[in-house]
Every structure is written in C-alpha cells, then in structure tokens.
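Just the one chain here, the form predicted alone, laid out as structure tokens.
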Amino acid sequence: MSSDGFRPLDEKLLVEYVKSTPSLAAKLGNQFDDLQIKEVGDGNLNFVYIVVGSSGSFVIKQALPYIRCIGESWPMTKERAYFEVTALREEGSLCPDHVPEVYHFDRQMCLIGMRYVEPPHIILRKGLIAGIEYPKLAEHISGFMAKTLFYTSLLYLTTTDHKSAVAKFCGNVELCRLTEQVVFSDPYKVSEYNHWTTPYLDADAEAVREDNILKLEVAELKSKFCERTQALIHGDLHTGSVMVTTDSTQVIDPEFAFYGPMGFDVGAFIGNLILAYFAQDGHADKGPDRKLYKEWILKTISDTWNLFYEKFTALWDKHKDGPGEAYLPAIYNNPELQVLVKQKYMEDLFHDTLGFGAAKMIRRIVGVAHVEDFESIKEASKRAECERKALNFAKTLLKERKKFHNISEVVSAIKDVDK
C-alpha cells in the first residue's frame, strides 16, 4: 500500500474490500459463498471487475497510477476516479435512464462501484461491427446529450452556479491534456506513439502532417476545446463509451469529464459512428451484405443530430424565463429575436460537432489508439481502403465544416466519398 492508502486490487484483495465496505456487501444481500469475480478491463486506462453473487452484482472500476495499455512509462493521475464518480452522478440526476447508478467511492482508493450494466448488454462498438441494428439508439443517445449539455450550461444555469461548477472539474487537467495531445496535436506531427496501416497509409499520415489548412482548422478546434467552459461534456463519447441492447441505452466510462464544448461530445458519437459506416465493407464477408446496414448507421447519424437538436431547442424553449444567464428575457424579448439566437447558438454547436467529430476521426486512424471497426479487418490492404475512406471523408469536414448547413449534406457527402 502506498503513503495515501491506494492499493490495486487482485481479485483476493476485493472479496476483503467488498466484505468490509457495508454498501457493496449490502448489494450482495452479505452473500459471499458464491461470488464469481471477472476482470473485464480491456479499455486503456483502469481495472474493471464485474463480481457477482447469488444476491446481486455490480462492478468495481479501479484507476491505476499510470496508462494500463502502455504501462508505468506514461504515468496518469489516479484523481480521475474522483472526476468519473461526480460526472457519473450528475448525469445520472440529469438522465437517470441512460447512466449506470453509483453505488460506493473510495477516494483514497481511487474505487467506483455502480450498477452492473448486465448481458445481453454488449458494447456498442462490438455491435456495430456486428451488424446489428439498434432501432433506439439515436433516441436515447440524443436524450443524453441534450439533457447533460443543457442543464450544465449557461442556457440553464446562472454564471455563479456555471463558474463554480467549472472550477469543481477544472482539476481534471490530466486527462485533458491527454485528449490535447492524442487528439490535436500527436496526428499532426511525427510522434511515437503514432501507427497506421503501413506500408499503405505512409502517404496519407504524411499528408495528415504536412496540410497547412488542416493544421489551421486543428489550432482552432483546439483552442475551443481548451478554453471553452460551454458546458458538462462525458469528453470520451464514442462507441466504446456506450452499452446497448437493442432497447437499452447506457453511457458509462466518463472520467475524462469537464466544462468543454458542447460539439465535442456530440462530434465523437457521430464521428465513430461515420468510422463504423467506412469501416463496414470491411466486414461485409462475415454474413449478409451490409448495404442496409450501412443505410441504418446512416439513417442514425442524421437521427442523431435532428433529435439532440430538437429536444435541446425544446428543453432551450421550456426553460427561456428560467434562472440560466446566456439570454436574458428582458433583453431577448420578441419572438423574431429568440429565432435568430436560437439559429445561431445551434449552428455554431453544427459546426462544431463535425470539427471535432472529423478530428477524433483522424486521430483514431493515424494516431495512438485505433478502432476496432477498423482493427478487426484482418487484411491489411482492405482495411487500409476503407480507412483512407474514412480519412479523406474526415479531412474534408474538418476542413469545411462551415460549408454544411445540415446533417443530410453531410450524410450525402459520406455517400460521395464511398462511391
């Protein structure tokens, strides 16, 4: 055990940790003849257990002083525990059908325990590259989003309320940079712990770093995502990020949350679910032809974007006399007036949703850490092909993000690209 009371887990250690921690133990009805203790953590960053009992279930999420996939050579912050517990909890006030309740934190231990997201649950990712469709998905997902991004910002919260909310997460600085670097920096230079499809994609990852006008658009993205206080993003919302089955919708893994664009989390769902889309002619021989598949990812994606943006105008609606500061009524005071703003607040968060969803685009198929849509095509040369897709499709929209004024364009756009 270290100087500040942590110590990793083994699945010997944890029986002794549940027994003695009486809001896991109660979660078990105090059974421990027969507890089955899996370790499912294949993310990179943290231990994860899922431990059963004749009683009950949950899961224990353990994080580790340094990047699990990389090891003790890149070292991480264990408060990002504390920044997961509190994000997890106000979304879950905020949208309690689509977040895993908290069950237990340890801070010392850097320990969560919450509800077990149970089978047939799987990880979205997972189902995607299995073609299976998800008929609520853009549902609840848009839900999500529209309930944690509103609530958390200045359309709904007063500038006192907003600022102190903003500095509770501005510890969260590791994680941060992590994303500065991974995300707009790494892809844009030669880097390390940047791989690709080689020999195939040599060309395109140097292209990837020698694009002035690329580079522009990044540096921008960057500065919102680094100074932009707009509201409480998950700042981790991919694929991975999400479990489903085909009526259920969980949002786990928020430990890189904080005050950022509003964009960045709406960019990454649609943006893996564009590399879901490339990458599925790479997994057309496993079973039937995926072309209505690909139609149902796409019909998703503009799904997606409609409903957040009609429920978060409609939440924008319910709420304009309400105590948030961004809009004052006596100043906002005719109809004509409320359209504009409303015109303009969602068109900028338009543009910036597909910045950032090109940028995570881009850094999962020339930087550090890939996709497995992609990951699971075995041949090189075929995987290569739909990546390159998917790269020139990315670049293209971070390019010219503003040249889109609604997201059929740019479902029409994927289309072109995959002719």
Second form
There are 2 protein chains.
Amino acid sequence: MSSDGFRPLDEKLLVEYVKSTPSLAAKLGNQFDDLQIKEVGDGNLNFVYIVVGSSGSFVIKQALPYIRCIGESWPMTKERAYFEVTALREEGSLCPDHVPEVYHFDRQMCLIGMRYVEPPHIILRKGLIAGIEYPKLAEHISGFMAKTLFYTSLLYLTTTDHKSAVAKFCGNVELCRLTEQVVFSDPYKVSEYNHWTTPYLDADAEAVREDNILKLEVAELKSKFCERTQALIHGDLHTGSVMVTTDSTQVIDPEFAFYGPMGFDVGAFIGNLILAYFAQDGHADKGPDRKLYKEWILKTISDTWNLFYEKFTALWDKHKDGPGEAYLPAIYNNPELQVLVKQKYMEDLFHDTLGFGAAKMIRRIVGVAHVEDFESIKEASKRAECERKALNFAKTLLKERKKFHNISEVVSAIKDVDK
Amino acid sequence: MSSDGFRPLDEKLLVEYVKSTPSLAAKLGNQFDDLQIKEVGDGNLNFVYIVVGSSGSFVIKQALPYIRCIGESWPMTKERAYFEVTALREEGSLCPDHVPEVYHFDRQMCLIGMRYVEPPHIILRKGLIAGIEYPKLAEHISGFMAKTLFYTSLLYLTTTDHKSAVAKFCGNVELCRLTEQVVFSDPYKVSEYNHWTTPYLDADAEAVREDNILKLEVAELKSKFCERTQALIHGDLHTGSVMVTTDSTQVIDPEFAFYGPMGFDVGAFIGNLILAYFAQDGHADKGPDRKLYKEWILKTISDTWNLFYEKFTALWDKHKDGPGEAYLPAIYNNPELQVLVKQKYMEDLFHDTLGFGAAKMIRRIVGVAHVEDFESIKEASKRAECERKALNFAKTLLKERKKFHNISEVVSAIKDVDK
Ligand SMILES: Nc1ncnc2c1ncn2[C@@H]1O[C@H](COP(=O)(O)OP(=O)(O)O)[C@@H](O)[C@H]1O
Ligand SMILES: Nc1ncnc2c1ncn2[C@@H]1O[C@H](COP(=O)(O)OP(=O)(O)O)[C@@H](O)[C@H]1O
Ligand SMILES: [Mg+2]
Ligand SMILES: [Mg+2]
Ligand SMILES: [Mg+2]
Ligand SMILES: [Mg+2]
Ligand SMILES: [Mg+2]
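Form predicted alone done; form predicted in complex with a further copy of the same chain now:
To see the whole picture, the full complex is given below, headed by that same chain.
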C-alpha cells in the first residue's frame, strides 16, 4: 500500500475489502461464498467491478492515477473519484429515478460502491448500434438534464450557495483540462493522440486543422467551457454514460462534473445521437430496418430538446418565487417580460447546445477517443463515408449554430446532408 | 474585544495598535510623540485613518461588520478586508506604479496598513468636479486595467492557476451579492433604498422600472457578472476609487474583487467618466471653462478605451507563447486567425464594457448610492436636467450596446444627447 492509503484493486484484494467494509458486506447479506466478480471497464478511464452474490450485488469503481485506455504514460489525478461521487450524490438527490444510488465511498482508495444497474440494462451506445428503440429515452434524459441543470443554477440557487458549490468543483480542474485538450484543442492541431480513418479522411482532418472560422468559433465555446459557471454539469454526458432498457434510463460516470455551461451536457447527448444517426448506414446490413430506426433517432433528438425545454421552463415557472436570485419576481413582474427572458435564456442555451454538440462530434472523428458507433463499422471506406457526413454536418452546425431557431431546423439540416 | 479578536478602532486604540505592531511602528521610525491621526472615510463602506508622524506615514483601513454609510442595519461581512488586501497585493505585484503598497494586514482586526497616497493626490471624482485635467490619466488607468485583467485571465494563466484563484475569490460572495443588489436589482424595482431627484425624475425612475427591454438586457449583464470568471476584477473601479495628481494615478479600494467579467471594470471607469461629463453643465458657473473641460473628458474616454485595447492586445502578443491556455499557438497559428480572434475577443469586451458602464450610470441616478458629481449640484432642477440626460444616454447605451463598433461612435452619441 502506498503511504496515502491507496492500493489498486485486484479480485483478491476486492474480496478482502468488501468483507471488511460493513456497508458493502451488508449489501451482500454478509454472504461471500459464491461471489461473482467481473471487471467490465469498457469505459476509457477507470476500473469497474461488478460484484454479485447470492443475496445482493453492487458495482465498485476505482480511479487509478492514470488514464486507463492510454496507460501510465498519461497520468490523471485519482481525486476524480471524489468529484464523481459528489456529483453522483447531488444528481441522485435531484433525480433519483435516473441515477444509481451510492452505497460507499473511500477517498483514500478512490473507490465508489454503487448500485449495480443490472441487465437487461445495457450501455445506450450499444443499443443504438444494435438498432433498438427506447421509447422513454427522450422523456427520461430530458428530465435528468432539466432537473440537474436547473436546480444547480442561479435560477434556483442563491448566489451564496452557487459560489460555494462553484468553488468546491474548481478542484476538479484536471478533468476540465482533459476536456479542454481532447475536445477543444487536439482536433484543431497536430497531436500525437489524434487519429482518423486513414487515408480516407486525411484531407478532412487537415481541413479541420486549417479552418480559421471553425477555430474562431471553437475559441468562443472553449472560453464558455472554462469561464461560465452556469450549473453543475455532468461533463461527459455521451451515449456511453447512459444505461438503458426500454423502461429505464440510468446516468452513470459524472467524474468530469464541475460548474460549467449547461449546453455542454445537452450538446454532448444530442451530438452523440447525431453520431449514432450517421453511423446507421454502416450497420444497415445488420438486423432491423435502419431507415425506420434513423427516423426514430431523429425523433429522439427532437423530443429530447423539446421536452428539455418544456421541463426546464416548467421548473423555472414552478420556482419563480423560490430561492433563485437571477430573475427576481419584483423585477420580472409581468407575463410579457417573463416570456421574453425565458425565450432569450433558452435561445442562448440552444445555441450553446448546438455548438458544444458539434464540437463533441468533431473530436470523436478526428481526435483521440473515437466512438463504437463508427469503430464497429469494419469496412474502412464505408466507415469513412459515414464519418465524413457527420464531420461535415458538425462543422456547419458549429459555425452556423446561431442561425438555427429550433430543433426541427436542425433535424431538417441532418436530413439534407444525408440525402 | 470580541471573542474573534476583533475590535473597532478609535484614535486611542489605533495608537496602541501601531505601537505594538513592529511593521507599522517601523514606518514611523518608532516616533510616536507627534502623531497626527485623521479619520477620512469619505467612502461608503469602511473607516480609513491617515496616520502621519515626523518620520513617516501610512493609512489604516478597517472593515466593520456593516455598511458604514447605511449603518448597523445593513450588516456586511468584515472578511471583505481579507479580499481587499489579497487583491491589493495581486494588483500591486502586476502594476506597482498605480497601486499603494501594503505594509500590514491583520485578519482578525480586518485591518489593512498601506502606503499613504499623499497630497496633492485627491480622489479623481473630486478633480473631475473641480474641472482639473489629468493628462496622464488615460495612459495610467488603461495600463492598470490591461495588466490586472490580462495577467489574471486565461490568456495568461493556466487553467489550473485560474481555477484555483477563482475558487479563492468565490469566498468574497457577500460583496458580489451587494453589487448584484445595488447595480442589477434595486434600480429596476421598488426598493426602500432607491432615491432620485424628486419630483423631477419621478417619471424617469418609474420608466426604468417598467422598461421590459432594459430589464431583459440587464438580466444578460447580471448573468455575466454572476457566472463569467474571466479575470480578477477590481469590482468597484469608479472615479472614487482612483487618486490622482497630474503626474500620478493610484487605484485603491478593491474590496469587491473577484473573478468576473473584465467589462465590469472597464465599464465602471468609463461609465463614471460619462457621469462626470453630464454633470459638467451643473458646475459651469464654478471655475474653469467647462466647454473645453467636457472635450477633455470625452478625449479621456476615447483614450482610455483605445489605449486599453492597445495595451491589452500588446500583452497578448507578448505572451502568446506563454503559460496561457486559451489560444494555443499550435492552433492559432496564422496571422489572419490571430487578428480574427483578437478582434472578436475585444469586440465582446467592448460591448460588455458599454453594458456594464451603462448599468453603473443608471444605478447612480435612481439607486441607493449616488455620486458627488451630481449631488454637488445644489439646484435640484438643474441637477435633474443633468441626471436625465445621463440616464437617457445610459438606457440607450445599455440596450443598443451591440450596435456600437468603436469608442468614437460612443463619444458621438454622447455629444448628440448633449446638443
Ligand atoms: N453502476 C453500474 N452498473 C452497471 N454497470 C456499470 C455501472 N457503472 C459502470 N458500469 C459499467 O462499466 C463501464 C465503465 O463505467 P464508467 O463509469 O463509464 O467508467 P469510465 O469512467 O472508465 O468511463 C460502463 O460502460 C458500464 O458497462
Ligand atoms: N492609501 C490611501 N491614501 C490616501 N488616502 C486614502 C487611502 N485609502 C483611502 N484613502 C481615503 O479614504 C477614502 C475612503 O477609502 P476607500 O478605500 O475608498 O474606502 P471605502 O471602501 O469605504 O469606499 C478615500 O476616498 C480616500 O480619500
Ligand atoms: Mg464512461
Ligand atoms: Mg468516466
Ligand atoms: Mg471607496
Ligand atoms: Mg462604491
Ligand atoms: Mg470600498
């Protein structure tokens, strides 16, 4: 064990740890004979163990002091586990239906014990690749985003509570830096970590690196990411951070959480749905009718934004006389003005959503971390074709985002590219 | 003495305190026989003692747990002294020519010992009322703003250093709340603290409270004030926080400092110069030719912005390969793009400057704290006439700020109102 009380888990150590940790042992009914332990870290950063016994189960997630998918050559603070558990608890208290419960946290071991989101839950991204429809997804995820973002913003919090929460999450700076690098920087410069479907996209990747207008707009988004403490954002809300069945939606993995721009979360989710859409032609020979499925994805994109808009503004109405200090009722004191301020707020949030969503798409095609949606398309030329459409759409969306007025215009634009 | 070691000073206690504090006693050459002590708190919040001996001098500023000009009925954290001294030291290290040196700080006593900015220095606002020209003012203040804002922004700091500084200054939340209330809220609602030159401006004050478009724009500015951690701002940079001679410019009183939008500082200064301009007709019978003086004020407004622009972008150029992570040289790698990003950054900052400057003007006419520029105009009808021009100009500037492209358009608009 290192002097700070940290030890990387292995299966043996994990069993010892569980046995000697009452809150975890109790979850297994103190039965350890038939324990099944499986490491399932298909994520990028951490180690995740599923622990199932005869009378209970949980998941143990441990952060090691480097990035798992790269290795020890890319160090990364293991303190991220503290911010993950802090965000999980906050999100869980605001939206218990869609966030796994935390059972245990060990700061020295950088280890979180939480509810096992059991099968048939699968990672949403895998469901989208398989062509499975999730009729409640838009409803659920829009609720998660509306609640977590609204209740941590100045629309609900006092300045005092907001600034103290902002200060706390400033400590998660290393994860913010990682996002800055992989989302806002690396794709726009030569970087050893970048890769793409070569040689097909060589010229496309170069064009991204030489597009002055694109870089100008990316700077604006990056500055918002770094400077705008609008709400407690999840920070990594792609389709790999959501586990689903047709009835249930669970959001995991908020280790990137901090006070940032709301549009970064909404954009991450919608941007990854758009990636899923453009990947469908690469899966067209496998399984269900992808034409209809593409329609369902587009509908889910629309519904997600529209329901988010509805739920978020409904929370605003509900709490307009609440503790939030952004829009005092004595000032915003007539219906016309109340409509005006909401429209303006939501319009800005919409444009942020499109900008951040587009940036997240671009980085998944020419940056370090790609998505299984495309990676699972084995034929490189086919994959490149899908990726190019997505990339071109994302570039346009990022540059022209302020010209879009509603999500149906965005959906039309997606269809136009896909003709 | 209260249990936290705090005691409000009086002259007797002050002398004892000085004698028993080596750093202060040394400044007086340990000579205490002929001490002259004068309390000069003409500011709004705190108590300021000038201490002059035969072989040295200093100023002692103490924060009490309420707002001086209102009284104990408006409590205010005395911890503000800690943030003031922290900002004074930071500003002093970045711009020693224009910030008084700190000699001593006592956190329990909420007491700062600093250099006495000696006569003939006077508060700039008083100089503007007296019609005195300060040929170096624009040069000096633009340098102060360029350095303090640039070096504390992401243009110079790493994300790590920036976030840790942001977190520290989140603690100054009570002073931020005070600004929120008196600048962004009270003037736009009925408040017991508001006052104006009645009855002349009754309808004008009411019009401010009923102007939906104005309130919509104020909301945007308030949200930037609360959420945008762009740089360490002074937070109260009006013409009463600047002491001047024709050769020297000293910035005092940064107790409102926190990480906020740069335009709040630049706007405070320029907005208060515009107030001084519109007050001149009320002083026209006293002393120097006010026509020429008004021209000088307008030139100083122009020069302040233009020199700020020049100095700030020169610092950017100088440090473009420095620690700042906002615009990595590998991305912003061609002259055309470098020009584009600077133009965009400075354009946004210009519009913020106009918006915040206008908000600061409005609150000085219909809010709680007025300015001597107008208050010293004894004849109420005359004062109201000056104030109305200023108020109308500020309302237009706030609402139309994004239509202005450079400071000379603003100066022309001022002249138009003053025809
Ligand atoms: N609470 C959970 N229940 C079930 N599976 C989980 C849970 N948490 C994580 N997993 C599984 O582990 C994988 C990696 O977890 P994740 O939190 O995304 O780690 P990383 O931070 O490394 O991306 C997920 O894709 C999922 O398959
Ligand atoms: N360092 C100084 N040297 C000379 N006079 C000072 C100094 N600091 C403050 N003063 C005087 O005290 C007054 C109030 O100081 P200030 O810092 O503005 O207090 P407040 O926070 O109450 O506004 C100033 O207007 C100025 O006249
Ligand atoms: Mg993950
Ligand atoms: Mg993760
Ligand atoms: Mg003052
Ligand atoms: Mg003041
Ligand atoms: Mg002060």
